[in-house]
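Only one chain is given next, in structure tokens, and it is the form predicted on its own.
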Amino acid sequence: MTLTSRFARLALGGAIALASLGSAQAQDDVTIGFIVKKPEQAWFINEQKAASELGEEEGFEVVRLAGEDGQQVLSAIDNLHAQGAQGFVICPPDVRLGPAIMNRAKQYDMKVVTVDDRFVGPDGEPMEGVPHLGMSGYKIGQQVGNAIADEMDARGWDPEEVAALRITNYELPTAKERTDGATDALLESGFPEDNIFDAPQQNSDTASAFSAASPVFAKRGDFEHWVIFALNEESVLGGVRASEQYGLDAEDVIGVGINGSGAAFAEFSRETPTGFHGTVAVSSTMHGRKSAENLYEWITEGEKPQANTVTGGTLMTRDNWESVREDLGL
């Protein structure tokens, strides 16, 4: 062998050693963000948690951050920009926001997932460019209402003097699909139409779906029976709230919710039932991991995640909600 042969050989070992570490050492430098619309809730808090852990095993930092309307959104964007993070997950106070964000992200070049609700254009359609981590809501909906329509008929229930009602925000997409699947469920199963009562909402909480829930209650007295139903179980829980402060008993009202949370848990661990029945479980811990996993792979790989990945529901009660919790690792 040459001299000058081998002084390339030792090169090119050299440039592939130091190629190595810095593959390496990129992956020990990364950091990312993950953003959510309501810190104190606890399907965000579980996410957050999640993907916190994650980091912790694979050896990333997770940067935990409220971005509850536009211009917080914004600022956490620009905070995580000043610690070095190269992308960032979210799930946004409102979907319109998602060409802002991505801009905002562009100018930084961070890479963006979505998780739970998905970024919207200014066409009203769903951001393709953008990998979204949710879940089907209309056929988590659909699950809400046969669960309810299955409640009804093991309780005898005659649709005609059942009462719906159905707690809407038409202005979230996901929760709009929610609530759609659950109708068109219970109008499958026989449910008359005309007995399904609105109660829009101004936030997603238990206390917007109180306030939105109550008035109806007292406008439709006749009924006796009342199932209710709306995009996620605090709001549910609000209806259930207003149905006993109007009067009626636990065994006149079946509620069903969708998440699987430490709302749903609470209420299912008191020693008297209420006429919240169950909620549709869905992984917040798997949605935190997954997607937190999904952006790390992306910056450390290069290999963007599919654009749109959904996962699905199992009911929980009563019954059996501790080993569905145990199970989906909730």
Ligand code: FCA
Second form
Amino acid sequence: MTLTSRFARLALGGAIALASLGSAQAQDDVTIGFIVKKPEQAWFINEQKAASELGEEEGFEVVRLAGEDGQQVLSAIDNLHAQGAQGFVICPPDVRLGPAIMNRAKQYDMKVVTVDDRFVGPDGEPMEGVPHLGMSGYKIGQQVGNAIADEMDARGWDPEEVAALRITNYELPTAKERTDGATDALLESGFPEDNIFDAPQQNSDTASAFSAASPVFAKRGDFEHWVIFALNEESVLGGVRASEQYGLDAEDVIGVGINGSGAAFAEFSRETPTGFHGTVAVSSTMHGRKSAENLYEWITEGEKPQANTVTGGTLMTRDNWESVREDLGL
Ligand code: FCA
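What would the structure be for the form predicted in complex with the named molecule, given that what you showed me was the form predicted on its own?
Every chain and every other molecule in the complex is listed next, the one we just looked at coming first.
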């Protein structure tokens, strides 16, 4: 063997050894999953799409999957393993599934990051070991409360004569943070606590909010003016639809949501305004991109993302929705 070929062999051996060092992966064989609890909702469609776009740019594969209950999530993880995925981003259908999901992922040696809804451990605390990216729920909730108070002011409503429909989801910590933030901001603005009525929803969608809201309007027919808030705009829209069905006029209702996705755009695009006054928009594009990027870098560079990344929002109304949409890349 000549010296040069021996050198070439040694160099090649070294390169192979380097490539297999640690868990670093060659760029072109990375596959990640992106599992969401509500695949039909505009927020999640956009999030998954943004992750796929990043994958196309960076040269990795993104498998988009639905995980609407525990069973479906576990099958999605099996499916990802069969496709050779090294990890997944997930917005779980129930945050208490965290430990079961992590067990399955560990069996397959997959890395996991959560987006939007953070896993809760058996002790009821957030699972700190799983990197998370989500909204700063309380602050965004305060923005909702302030937007409602400002609009009440603009319409010249006397707070004593206004009822608040608070659509709650206390099983989901980010939902509680959001409605707590909105409640506190409203109370600070002088809203009477006794005029706040709860409508606990089973889920985070329009149908569950509609069912929760309807009986509240029926029971409190003595109020002419209503404000509505919830964890997201899909749920506020359920409340607004219930107010319409009950017979309230759009000018007697102020609903303010959270997300800034297709559901809100459709509402703002209607010719006649409805009781859906606004929404605090957060970039679902950024949530999808950034969570996928964090996971990709963890897989390829071995660098674990930070434990908790929080994002902020911007109030979007009929007047400015198109420009906010553009600014947030939605
Ligand atoms: C939760 C809600 C979604 C969205 C997301 C950021 O998952 O259900 O609508 O607000 O947080």
